[in-house]
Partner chain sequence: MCPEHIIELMHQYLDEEIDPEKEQILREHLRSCKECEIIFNELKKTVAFVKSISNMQAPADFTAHVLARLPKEKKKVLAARLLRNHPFLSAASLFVVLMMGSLFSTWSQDREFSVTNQKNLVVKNNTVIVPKGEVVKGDVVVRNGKLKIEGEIQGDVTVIHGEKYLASAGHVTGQIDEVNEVFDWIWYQMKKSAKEVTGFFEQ
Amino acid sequence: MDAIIKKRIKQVIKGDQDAFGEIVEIYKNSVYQLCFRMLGNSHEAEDIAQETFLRAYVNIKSFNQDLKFSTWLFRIATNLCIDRLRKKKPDYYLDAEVAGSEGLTMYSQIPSDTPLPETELESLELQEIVQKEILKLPEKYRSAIVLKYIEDLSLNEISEILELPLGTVKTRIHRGREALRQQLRYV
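Throw up the structure of that chain alone, the form predicted on its own, no partners.
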């Protein structure tokens, strides 16, 4: 088979178009199947298979006859399929109406990054409750808790601001957190 193909290639290079027709007959089904498997569409597979043979014919002189012709031909087909897939537009558009719905578009199917209003409300209510309970803490614990968890300062920064040793700051944060936990249990 390879000997026949090499003979036909030499004839094509000399200008015999009929010889290339024989090559097409030998490989047309294989090339089409490859294209169809890659593209999943018979019409596109036919187009790309035809383009494959056209490119092979135009570039036959650059084919290295020491290599297998089918490998070269399938590489052309594969590259053309990849190019088609890259250029192919999506089968759906975000502003297209969803079938079976009135006025809904694909945009409505995309989840929102913003929290639901109920979630925001619950979060605000929880923040209010925690803030009220923080205000009930003794001042020495309240200042440490606010600086640590509301202002997000490091222990060393809190130590400097309150002019207290680091160990005392850790103790006040721990005791303040425990007191807050106890208060929140009864809310």
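If you superpose the two forms and keep the largest set of C-alpha atoms that fall within 1.5 Å, you have the rigid core. Residue numbers count along the first chain shown, from 1. Here the structure is a predicted model, which is why all the values come from computation and not from measurement. Compared with the form predicted together with its partner chain:
- Relative to the superposed rigid core, residue 144 undergoes a CA displacement of at least 2 Å between these two forms.
- Residue displacement note: residue 166 has its CA displaced by at least 2 Å between these two forms (rigid core superposed).
- When the rigid core is held fixed, the Cα atom of residue 179 travels 2 angstroms or more between these two forms.
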The other form holds:
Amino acid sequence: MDAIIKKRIKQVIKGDQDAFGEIVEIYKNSVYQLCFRMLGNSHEAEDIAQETFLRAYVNIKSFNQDLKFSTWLFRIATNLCIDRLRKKKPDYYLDAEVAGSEGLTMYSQIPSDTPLPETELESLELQEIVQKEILKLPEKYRSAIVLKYIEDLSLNEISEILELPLGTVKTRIHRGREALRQQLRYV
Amino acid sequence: MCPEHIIELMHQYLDEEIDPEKEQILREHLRSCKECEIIFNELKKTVAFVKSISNMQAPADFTAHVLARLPKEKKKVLAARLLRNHPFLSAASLFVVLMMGSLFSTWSQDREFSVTNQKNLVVKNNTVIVPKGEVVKGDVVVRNGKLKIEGEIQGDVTVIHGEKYLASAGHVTGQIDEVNEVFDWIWYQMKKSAKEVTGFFEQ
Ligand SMILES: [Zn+2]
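Moving from the form predicted on its own, what structure would you give for the form predicted together with its partner chain?
Zooming out: every chain and molecule, the one shown earlier first.
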């Protein structure tokens, strides 16, 4: 797999767009899924996923071959998703740091014992419920959780993608898991 | 209230990073503490739920849409393909190359750093920067230097004998061209001087 990708990258650098099409085919589902789970809307997910590949194409010469290609691609996608989320963000938002409480966010101050109303539960598929709760996570916990459980990546890969120390990644996953537990416990 | 470190052990367990003695401590505690057992089961259920939604596919035609949005294919690949498919063109293109022969010398002599003069472009040493949040209007041409695009360029970008880097927040509304080899250089000159010829090749 890696050998094929390396070969295709060389062809792309020479300007061969057909070779790039093969790369897109290989990664399109995982990149699209990452964007969809981060943004929660198929139209935006498609737009940002396409943009991810566009950036990868334009910047392919700056790709460091010591890195896994997927790591680089997921990094571009995550950054674009976070940029997009920030552009949409109202003045206050769930992950705004609360003054004087490091690491504590508005999210963790919202009473957690409020399950979804019964009727809502019935009308939503489990998938939708889970997606909805993922979208309520502050973006920094959300990206860690999505990379870990939706993309099934190791903590080390996540730390490379997000360019964060391993300890920080673990903390984000722990907090994300805990927030989701509180929301999904009654499902 | 149970010690916070039991919760921490649960997370270590879920990360598959718990060592055997600690796992022993966790298991013993769970046997004797109903409250923690519930939390632990809820955490495991949460993970299973999140994992269960991970089977999405990109929309149909996704790849075609991406390819349609790429900047125009590098001219030499395109030209090579054209020549392969239309051999009669090779004679014509040889003529063109001979005509352009004098350009080889301009190419190798022209090593001075230069950049088009526009508002909001920042020049440091031989690097031209479009700063984050700034908009540069018009076509940007950089010779023998680097171009870092962190803001927006409303126009085409041409980098001759250099490198460009498009940051994740950067944006170019027009076409991006890099000219680093003699062939590209000739092509660039042709485009500048003879639009009708390139129109034919780019179809
Ligand atoms: Zn306990």
